[in-house]
Amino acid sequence: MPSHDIHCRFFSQEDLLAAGCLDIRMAMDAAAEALAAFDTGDVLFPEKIVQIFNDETQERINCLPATFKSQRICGVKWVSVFPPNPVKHGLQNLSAVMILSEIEHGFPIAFMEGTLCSNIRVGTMGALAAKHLARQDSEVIGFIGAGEQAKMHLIAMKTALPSLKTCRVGAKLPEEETQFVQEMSALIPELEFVAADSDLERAMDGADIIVTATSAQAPLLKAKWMKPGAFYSHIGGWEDEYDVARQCDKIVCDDWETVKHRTQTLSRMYKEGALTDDDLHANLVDLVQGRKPGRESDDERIYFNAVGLAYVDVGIAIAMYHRGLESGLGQDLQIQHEMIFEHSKLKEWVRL
């Protein structure tokens, strides 16, 4: 008789940081490759389901699968974002975990904390992006923002980009950014931190790199804040002014189609009949698999949006649990040992 036993592997967020998995390179090149991989038909990807709780506040739990045909591994990221959480419960906004099922027999060969892995995603398509589109020798970054993200981006610019040397801080607090500063500069000492006091314009000050990450729905990074030659990572909703945009020389985003139908400023452009397909040089794929050209000149600005492919995030995870194994860590679930008739207490347990 055939066993039928089913076990999966657990990881924590602990387990995955100590398996190595903070590896902005590893991620790169998965996501480089489920890139590569969507755009050549391997992979299967339905439309997400949306539960919206509250549709003031936008509280709701995601339900996003993807399945790589040639990985033989179907995955499911089940996110939650509670926008009120930091300021009515002093907790995050945003909790995932990651499922990941063989496709042979169909089984879960692994549960996952997921919350590293979105935000190492989100870090990801920016670093990748800028490999393609920022100046190679850029010094500057700055942000608008200093949360989670902001901190997962710096670490992921970073790696896609040595030569930076210097970030600024803007928030909306300056507590915010003094713990930005705090949690980032033990991370990586070799740069110099500048807190604007909430002066966004001084944050973005010589900038080569700019990114915002914020949840404010409003315009705050203004054109003539971004110099030419620089690179932004528009992360959020709507975070800039039409014009930023506009003189941009180069606009890319991680996927048009389904920016343009979201709540980005790009989709708002869009929906107002201010910007068209025509304006788009490229999505990220095209750059990644060399159909079209990154950055062409020094002067180029360049505008990149990320509204967040949860294959990717799948795709990622793939390799954070292949990561996970290689290190030994993680606990073995039994998911069940027997088939439900095949129990001998089964009489005990039922009840009628």
Ligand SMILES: NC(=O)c1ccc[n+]([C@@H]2O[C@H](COP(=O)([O-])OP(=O)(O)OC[C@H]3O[C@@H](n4cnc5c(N)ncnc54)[C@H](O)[C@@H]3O)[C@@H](O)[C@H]2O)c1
The other form holds:
Amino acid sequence: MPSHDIHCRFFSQEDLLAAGCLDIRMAMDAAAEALAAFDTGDVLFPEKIVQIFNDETQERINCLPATFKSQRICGVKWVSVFPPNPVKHGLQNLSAVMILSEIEHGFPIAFMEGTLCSNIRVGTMGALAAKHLARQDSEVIGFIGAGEQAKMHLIAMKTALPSLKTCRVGAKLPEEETQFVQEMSALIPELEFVAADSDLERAMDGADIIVTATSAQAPLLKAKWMKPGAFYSHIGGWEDEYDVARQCDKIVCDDWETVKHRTQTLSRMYKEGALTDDDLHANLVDLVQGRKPGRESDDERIYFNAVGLAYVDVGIAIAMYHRGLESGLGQDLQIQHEMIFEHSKLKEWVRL
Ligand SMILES: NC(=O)c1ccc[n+]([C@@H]2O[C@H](COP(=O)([O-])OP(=O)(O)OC[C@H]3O[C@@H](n4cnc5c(N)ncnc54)[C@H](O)[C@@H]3O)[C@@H](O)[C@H]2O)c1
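Since the one above is the form predicted on its own, can you give the form predicted together with this ligand too?
Every chain and every other molecule in the complex is listed next, the one we just looked at coming first.
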């Protein structure tokens, strides 16, 4: 008689961190492999399911599944976005969990905290883009926004571009800049940090790499602040003036077809006829697969926008799961011991 035990591994955020999963190189490999796998038809990626609980605040929970057929693993990201959380409750906006299942028997193999994976994915896509599109001698990175995404992006960019020497940061409140500098200088002490005291132009001064990661809906980044040769990673919604994209020599997205139907700057431009399909240089996978060139000269200004492809999150989660298993961390979760009608105590438990 086969055992009907079903077990899976639970990894808290702390387990994943202690296992060494905040590893952008690992995530870049996983993301590049995921993009290539999708490109060759190896990924099942159905439409996400969105449940919005408040139209005004856009409080929502999304369910985003994907299957890597060759790896025989199906996963899902269950992600909550509650924009009022920070201001109203002092809590994070985004929180997520991931479930992975094997597809031999269809049983779950992992239940994991997913905010870490989700945030790592955002930074990793920026880092992968920077690998192909940024000047490899970039020294100055400038941030508009000093929140969770900005912090992860700094770790990712420093990994992709070890030449970075200075980090400038501008946010809505100077206190956020101070916190950013305190937290990030402890992690990357070799960087020189400059807080711009909410003067966003100052934050962009001399930036080879520009990152906007804000909750604003306004054209904060000005085209004239972007110098020739700069690489721009756009993370938030509408946060740059249209001339930023217009003056760029190349525009690259994680997936243009996805990007153009959303609400960030490039999508707005597309919907208003200020940008067409012909203005797009490539999707990131075209660079990863070598179909299209990345940066071709030192003077090119390049714009990158990723809105998120959940199969990449699942790809990174699989890499984290393997590393978590190797570490021996996490806990065994027993999902079931017997099949329902095999339980010897079922007569006591059933409520007829
Ligand atoms: N592209 C993606 O895949 C992806 C994934 C997750 C989140 N996001 C988006 O990234 C953005 C940032 O997310 P987060 O978690 O870091 O948010 P957060 O709340 O932690 O930080 C937001 C930052 O925006 C800054 N900001 C807001 N208004 C500003 C203004 N007028 N001037 C200057 N700075 C301003 C704040 O000072 C703060 O530092 C959000 O828009 C979020 O929806 C994108």
